[in-house]
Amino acid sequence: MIYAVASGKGGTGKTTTCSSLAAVWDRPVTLVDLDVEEPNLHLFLKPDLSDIEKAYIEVPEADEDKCTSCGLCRDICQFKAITVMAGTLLVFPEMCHGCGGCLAVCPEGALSPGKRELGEICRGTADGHAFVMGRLRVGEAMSPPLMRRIRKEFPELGKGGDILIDAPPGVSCPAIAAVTDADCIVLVTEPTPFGFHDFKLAWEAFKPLNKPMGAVINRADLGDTAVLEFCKANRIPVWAEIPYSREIAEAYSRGEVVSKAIAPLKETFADLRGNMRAAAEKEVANA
């Protein structure tokens, strides 16, 4: 099974939840940080990284001597990453999305496959579990291609057990890409106006995927009841409530996994794990 821990906005406790789930996961699991723009699951889990691989996207390289300025490459590129100006072929690699269309239509062979570095894929182990993390290159604008590189490994990783994903926050393309393969989505929020606003956006964004979803309310004894009322009205199960406490905040500030640092929370996250599994297995059974 693949489980994704997501949130409508950053700072709600998504990675705290994911790292705490990792600590109570009682069967083989691969822990995947797909928040490639700002990965920080490793700060909690402190994995032993044994393999760091550069990841690239294919971009065109031009041979101006072969170019006849026909413009077919310019016409097919939706992202203006290649053009012909005053008879000169110009390529803008940072704007290329790597579709390969320009290479396919060039009748002169004036374009050949090159590459642009996307970032790194780091692999290792954490607490006996496999660990994979994407880390986007500073200055790289597109995170989905790097995420796709990691997601391609899911079929193989899944042979070794479950996959637990720390997804990027928000509701844009990276967030959707991170939960697309999941059998179950955990939405982490907090009972504040900001948390509630972005929780609704996330639920609306992920609902069309028709995957089982449940909520985790962090700092549950703050704010108001708007999140709970929304969950009740839309039949979103609340799988866990994490209290607001100085003890949790101090453990977090030290980079500790809170389900390890604070004994009562171990049961909270074990119950969350059970709720996630039950939802995912019910969905598979009904498929």
The other form holds:
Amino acid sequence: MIYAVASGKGGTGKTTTCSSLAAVWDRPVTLVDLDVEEPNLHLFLKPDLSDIEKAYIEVPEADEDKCTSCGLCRDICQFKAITVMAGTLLVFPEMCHGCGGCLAVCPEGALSPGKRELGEICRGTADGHAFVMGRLRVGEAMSPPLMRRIRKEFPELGKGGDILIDAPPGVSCPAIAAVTDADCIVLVTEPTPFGFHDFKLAWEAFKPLNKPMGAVINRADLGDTAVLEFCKANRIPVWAEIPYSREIAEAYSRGEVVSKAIAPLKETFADLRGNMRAAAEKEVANA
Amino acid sequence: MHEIVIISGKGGAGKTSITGAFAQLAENGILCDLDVDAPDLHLLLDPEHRTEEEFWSGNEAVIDQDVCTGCGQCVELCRFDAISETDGRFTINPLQCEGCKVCVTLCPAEAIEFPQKHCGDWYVSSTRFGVMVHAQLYPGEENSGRLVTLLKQKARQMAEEQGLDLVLCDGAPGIGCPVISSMAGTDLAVVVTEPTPSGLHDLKRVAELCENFRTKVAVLVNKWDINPAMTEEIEEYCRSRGYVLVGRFPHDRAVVDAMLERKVITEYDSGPLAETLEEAWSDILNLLKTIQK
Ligand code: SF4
Ligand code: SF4
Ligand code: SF4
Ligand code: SF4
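Taking the form predicted alone as the starting point, write out the structure of the form predicted together with its partner chain.
To see the whole picture, the full complex is given below, headed by that same chain.
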């Protein structure tokens, strides 16, 4: 089963939830940090990263001697990554999405596959669980290609047990890409106007995927009841409520996993695990 | 004219609450919410839309079933696994389609259409703290970087027309394309962070990005009293990198209470909390004066 922990807004407790779930997960699981722009899960799970591999995207490399300046590559490129100006072929590799279009249309064989570094994929183990993290190179603009590389491994990783994904915040394409493969989505929010607003956006964005979804309300006693009322009205189950406490905030600030550091939270997260599992299994049974 | 972007690397560090307070303190500025994916500043500033425009960007491929011969070549061509076949019928998943046009150009039957996409809407609004330029990208859309660039251009143009000397932007989270677009041409990035391992980690990455763009970095530690030792560590790091420290803000429920009343912190509280932000803001203005255009 694949589970994704997402949130419309960053900083609501996605990593807190993910790391705490990891600590109470009682089956084999691979923990995957797909928040490749700002991966944080490793700061709490402290995996030993035995294998760090650089990841690349294919970009065109030009052989100017063969180019006749016909402009076909410029015409197909939707991302202004290749152009012909005053008879000179110009490639802007950092803009390239790696679609291969220019290579496919060039009649002169003037383009060949080169590469641009996206970042790295780090693998290791944390608390006996397999751990995989993508880390975008600083300066690299596109996170989806790096995420795609990791997602391609899911069928293989899934053979070893469950997969638990820490998804990037937000509701644009990287966030959707991260939850696409999941059997079940956990939406972490907090009951503040910002939290509620972004929760609604995320729920609307993920709803068309038709996957079981439940809410985790973090800092539940801070703020107001708008999120709870919205969940009730839209039949979104609330799978866990994490109270607000300075003790939790301080444990987190020391890099601790809160389901380990704060005794009563162990049960909260074990219940969450149970709710997620029941929802995902029901979905698979119905499919 | 100067342009400031408030960013955090890590979302949820209090960036928008602090931007809201600065919006009140800033005089003669245009406000701009560059977090087009999950914008929040409007929740505090209650903008009234003066103009509303559609944002069209990019295209998506759609197979015309009447023309498609089912040859299957497009599946091989698409590098984004967006095209699939069920019972001889080829379809494109719009959420996976990158809009690269490869299938459109190379389909032997010319069966694939390529309509433009309406990706969101953007607004120029009035607020109690002046004009604000903001947007909402539709869920699952790309091209947020282009929308960010558009908002910034609009904000700058309006500031120039009205003789204002400041554009104050709430930036996007992360370090990817929307943040890179936020940073372009900005004089000062104010990074709001918190004293947690993730706060420090994300600060380092986003500040490195600023350095790549030669953008000056100022840092404000929010909720500093949650972990004073970590705050020291962050500030030490900032000093070693030459980032300017513009203050510490305590962990205080008043931030949420202000938000619940749809007020910015400096409206809600006139005591020490507001003073901290007033001092930070005057530090930022002084810092701007030292930045040569
Ligand atoms: S591979 Fe695609 S995106 Fe890259 S330069 Fe060629 S056509 Fe443009
Ligand atoms: S398609 Fe090939 S030959 Fe034509 S301009 Fe591009 S690189 Fe040159
Ligand atoms: S390449 Fe064109 S004709 Fe062939 S399956 Fe795809 S859409 Fe149909
Ligand atoms: S436009 Fe590009 S990404 Fe979209 S379906 Fe065609 S080949 Fe795939």
